[in-house]
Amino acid sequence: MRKILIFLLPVFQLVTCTQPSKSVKTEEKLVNVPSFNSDSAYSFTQKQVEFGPRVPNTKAHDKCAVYLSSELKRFGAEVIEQKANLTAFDGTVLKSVNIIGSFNPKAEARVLLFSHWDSRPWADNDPKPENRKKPVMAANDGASGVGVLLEMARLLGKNSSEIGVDIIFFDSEDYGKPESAGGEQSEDSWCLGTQYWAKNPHIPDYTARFGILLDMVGAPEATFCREQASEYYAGNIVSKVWSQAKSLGFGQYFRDEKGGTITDDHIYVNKIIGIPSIDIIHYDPNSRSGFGTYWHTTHDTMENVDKNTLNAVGTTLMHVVYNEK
């Protein structure tokens, strides 16, 4: 992702988590929600890693597109490989996919999870100018959403939901035009895959309740705030997500603070496909890009990946999926 507008917030003190229980109660019943298990998450966004950075048309990214569709499949989803052609900004056309697991696919209400599973193809904020021309290996950016939502897709196939859970792994999100490319800038040469989906959805009419987005959801005492753009499309379901979050004991990351407004996928499934979708993305106030010192630089690697964080993004997802009715 390539963001940012600028971030409203103060500075905060972190404070102990509590542990989460395993069942939440609503007006008409207890509701089993599976036990999300952060070392599989972990584990999950470290293979993505050891293919090494999954820039499009490169041997690793092609290696990685397989595995995630076969462990969709073999988690008992109905997957679709969406494939095409993107024109990124410099004219390179980029062999892309949209990787789609479809659980309780005739289920009529639906909610839509997702992130994006490619690298960007050069570290242009690295401190090093030697290493600007590099690829990053994406750990938090990128793998750490899609670990998540592996291990959340496992957990579906052992236990239904009541309703449809769609997981999309889009492609071609962080080849987005550089700084140091001059001209114009462009928000839309960000998320190409994101864009060609929402343009011609894997179903003819598709729609969801809500959508989720996961962008850089594992750095150690990461902060969530409630980003802008979140807000304008869908405050209720940032609010939905929040409050969860706070009732599970994970109020110390997800903050109920007010954030920036950020470019992401979650903008073009609101604005061209119109489904109410929010971006869960981690904002570090220490940090002169507000997303952690390692992004889009070669130090984007598994010590930025945090068990702890993972947990908390997944058991609060984990309640708000299968609270849904």
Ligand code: AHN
Second form
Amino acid sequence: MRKILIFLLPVFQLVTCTQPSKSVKTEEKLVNVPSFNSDSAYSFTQKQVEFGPRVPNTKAHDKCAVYLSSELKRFGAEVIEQKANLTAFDGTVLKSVNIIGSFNPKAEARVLLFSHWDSRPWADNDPKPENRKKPVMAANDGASGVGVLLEMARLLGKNSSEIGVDIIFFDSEDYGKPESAGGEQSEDSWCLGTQYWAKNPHIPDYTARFGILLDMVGAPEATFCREQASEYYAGNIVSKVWSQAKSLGFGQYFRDEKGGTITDDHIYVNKIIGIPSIDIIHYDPNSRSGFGTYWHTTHDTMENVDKNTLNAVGTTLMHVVYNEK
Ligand code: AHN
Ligand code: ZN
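Could the form predicted together with the named molecule be given as well, to go with the form predicted on its own?
Next comes the full complex, and the chain you just saw is listed first.
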């Protein structure tokens, strides 16, 4: 009996070894993508808003920085707080902090995901003149992108992705020169935290396969068009993200249409540090500003944040990241 068993074993092994060719192929396609929880992303967004406007050099700003870096640590990221004194267009020195969370830090192949976390000090686009000196609550314009990225961080800590992921919350994006200040437009007065990091990355020679910026990703029925600088620097990444969104059924948010050219954090990541990067930004060609009507007004509050939009963006990006080898 024993002899027969020994004799049969190699035959059995042969059978099992030849079988997998089919199932291996299907296994290669199936990637386990953890499911994005939009209630969680919403509450991460709300939590930031509860600090009040996160304007540089205020207590709310400093408290929120502590919150963001401790959340990233809680999710298992390696965290670096990059502090810098950055001079604004009007000479104000902004005590800034870029908050960087790395997952799978040893992996050479990396993806960079980023959003700004500061709030604009003035609601200078508000329809009511008396509101234009008030700070922006920045539920959409700041907190929503960070909220989506915190939820992704929570999931990345529980289920490691094949590729390394760096999440950066950039500071002092929204202190750009207001039109009311008069004189020339100053594009480089925006995105100060990003400009600083791109010139002084947290790791010398840092690079990533590509970068994705999330900006104003929470409004109800937000539309994201193919932003033109993204198209120029990283058209293949725009296509990768937009087609992933479409195949998940989010085509009503991710429109296959040409958007504007927007001065935003991704510009400096492309131009200064050379990482091909795109901007997912709410673009509304029918509004005067080109952005959502809440943009830089006192109406940029949680009432203008919708879980369905957060879900469309977060689920799409989870699929993009976990499918990257
Ligand atoms: C300008 O208004 C020049 N750029 C838009 C960048 C921005 C501000 N994104 C959110 N707030
Ligand atoms: Zn803004």
